[in-house]
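Encoded as structure tokens, the following chain is the form predicted alone, with no partner shown.
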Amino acid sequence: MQKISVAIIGWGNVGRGCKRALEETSDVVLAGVVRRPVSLNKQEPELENTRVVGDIKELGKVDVALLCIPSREVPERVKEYQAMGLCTVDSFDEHERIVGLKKDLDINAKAKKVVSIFGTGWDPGTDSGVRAIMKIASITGHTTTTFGGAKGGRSMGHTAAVKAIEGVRDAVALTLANGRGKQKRKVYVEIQKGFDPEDVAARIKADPYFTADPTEILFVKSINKYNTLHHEGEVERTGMQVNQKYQVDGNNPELTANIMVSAARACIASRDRGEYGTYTFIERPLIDYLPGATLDEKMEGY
């Protein structure tokens, strides 16, 4: 079986999770990273004997582009890189976009004859197929999706978002549960010398990645004791006799780096098919993001 080619678009802690999931694949190889030009110098130990490119054309034959960059991102990367002729992984997660966003990015892709699965990562992703399976076995119901837990976990698209603020140095987005199926914000904040901070703190709250949740934000000297890059997640369902609960604890990005690797399998299987398109993860087939060469070897310990 000819083995799948991904290049790894960024090298934040998603990126780094990816070229560790790919190192525990064997049909899922690694072609190269591509980094921002700014970047292309910094000598760091988890790349050596790695290429390292500014422009994804310097690697060669690529399939699949995971694209490892900040949410706000993703849709006009997507189309660059379709308009490659590149299938595409990402972790958008902005809910209520995603339906839009993919109807437009689908053109695009059956166009070029390629297939991106879009918005696929934890939360959307895996966490929208459990909510599925859930539906499915408790026709009706109520479903329930809470983060966080009592400590709080790093969420990576609330992180980001408040580091493109000006004036921010550094931050840490760290979402919190706040009752069943909600959730709270607390946002610690390394600010640039002669920012206002009340500024920075309004500018924040503003975001739309912000308005819908209680937010506080705390202005401190480091962001390293309160950094982390853990998070946690319970889905629920109850209706009909039965209840169901889905829980998962653990390193976020490293979660969302497996998945999208996992993912470019499922690309490859859609395109080979002539299934080109974009697809959000429940669309596709689960056996699809399977290893193995045959169907015995996707199924085992079916």
Given for the second form:
Protein chains: 2
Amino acid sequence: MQKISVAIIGWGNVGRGCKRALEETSDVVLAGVVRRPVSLNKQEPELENTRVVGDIKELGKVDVALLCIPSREVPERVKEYQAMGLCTVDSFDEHERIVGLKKDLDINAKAKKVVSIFGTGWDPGTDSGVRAIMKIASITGHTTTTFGGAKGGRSMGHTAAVKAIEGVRDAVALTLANGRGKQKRKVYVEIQKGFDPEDVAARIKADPYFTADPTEILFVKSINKYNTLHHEGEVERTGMQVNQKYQVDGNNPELTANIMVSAARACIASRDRGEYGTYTFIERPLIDYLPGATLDEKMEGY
Amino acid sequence: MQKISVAIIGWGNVGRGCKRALEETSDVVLAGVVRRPVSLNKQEPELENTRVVGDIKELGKVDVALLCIPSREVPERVKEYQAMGLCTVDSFDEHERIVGLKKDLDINAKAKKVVSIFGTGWDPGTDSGVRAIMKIASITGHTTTTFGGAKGGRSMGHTAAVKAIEGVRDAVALTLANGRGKQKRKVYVEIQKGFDPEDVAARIKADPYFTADPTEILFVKSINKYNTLHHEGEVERTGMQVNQKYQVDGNNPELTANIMVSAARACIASRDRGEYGTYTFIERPLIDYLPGATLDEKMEGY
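Same protein, the form predicted in complex with another copy of the chain this time rather than the form predicted alone?
What follows is the whole complex; the chain from before opens it.
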């Protein structure tokens, strides 16, 4: 079986997680890491034996670009990579924009004969798959998704959104359960010199990531002691005859990275069958995400 | 959108569950119930407004046959219905035979331009989907599936297997958790007059359904007070960075029936795309199992 060659685009927590996930797989291999020009000369022990480039074209044959970049930059970058004839995987996380964006990106993918798995991390992504399975198993019922538990965990999308706001030097956005199916946010912010905390807080609260849920903003000297990569979540469906619950907890970027590396397989399985297009997690068969060269290997544990 | 027309083959607990599940859906409709000749004239209030026939051909247009029959009869019956140009759904439950049987049934389905969803109930079926998702989200790790909890629940496959054994008048086979990833069986049996309990017990223990796990056989005057439709199960995956758990409990045949009705949608979605074949649960996109005429409807809650 030909190995799948991937490039990691972006070297944040998710990019690092992808590199570690790739060390645990043999069918998907790393061609190199693409970083912004400003970061190209940074020395990092984790990248010692890895090609680091500013342009993916320098890496030679790449099948799939893993877009480990802020969610809001994803749609444009998917288009760019598709135009280069590359498959892509991303974890774009704005649920309500996915269907609309996917339609455009699907046209591009079909035109270029590539496959993109779009909006596929933990949630949206595998949690969406779990919600689908729960609805398949219990046609009537009520599903809720609750994040963060009592202590709270790191929301990557919200953290990236706050970090991009003017006047923020560093930040971490925690999500806490606020009753079943509801969340609240706790945002720890290091402010940049010369900025007014009230202005910065107003900008955070006005960001679409935060308008739906109660949000508490705390300005601190250093976010270090509040920072975490841990998160947890729970999907529940109750019905007349059947109850289901799925719980996950762990390192959020590692989880996302594992899903993205698995999705690289789904890109190539679809491309090999000529099923070009841009798909969400639930639009591709689960088996396509699993390792194995033969049906028997892929079906192991069915 | 054209409605999907299904026939229920067999009128046991799962067949009844399919009828109730169909009452909760509008896109899949019941053409009628196919029963054995010996049962055709039985009066049952649940079937008052339903066509009951001995041969599916009497029902006119049927898209999908839902095979609500003992697991061991499934492979032959799938072939028969495929030969008639019908799609099929079943909950065949012998994990280790699935890949082999599927290959043959896949050839038949492609030849007849139909789609079968094979081995798709709770487990194998949605639990297989959950195990796939857990592996996608945590590439390395250890997955276990445990059934029955401390009290035990009804295993449908084991109950049907015991009922088919010579000398058994009626029976229920309970599965109890026996440590993580392990089960034990408790079988309550009403014996037929003139049979030796030791012989009957030996036949049960020799059945492949029971050879792998500790099995206790109890002969009782009436199974009524031990009988239940309830079952529960848990899939867990632990990894270095991520832990996941899925729990389900409820009425076992209703759960299976809901999954089978959802799978009827997946048959027709695949057939409409010309993707003929015999597939397991994880080989079809989850979205195909969900209701909705448009992408937006199907993606609701993604």
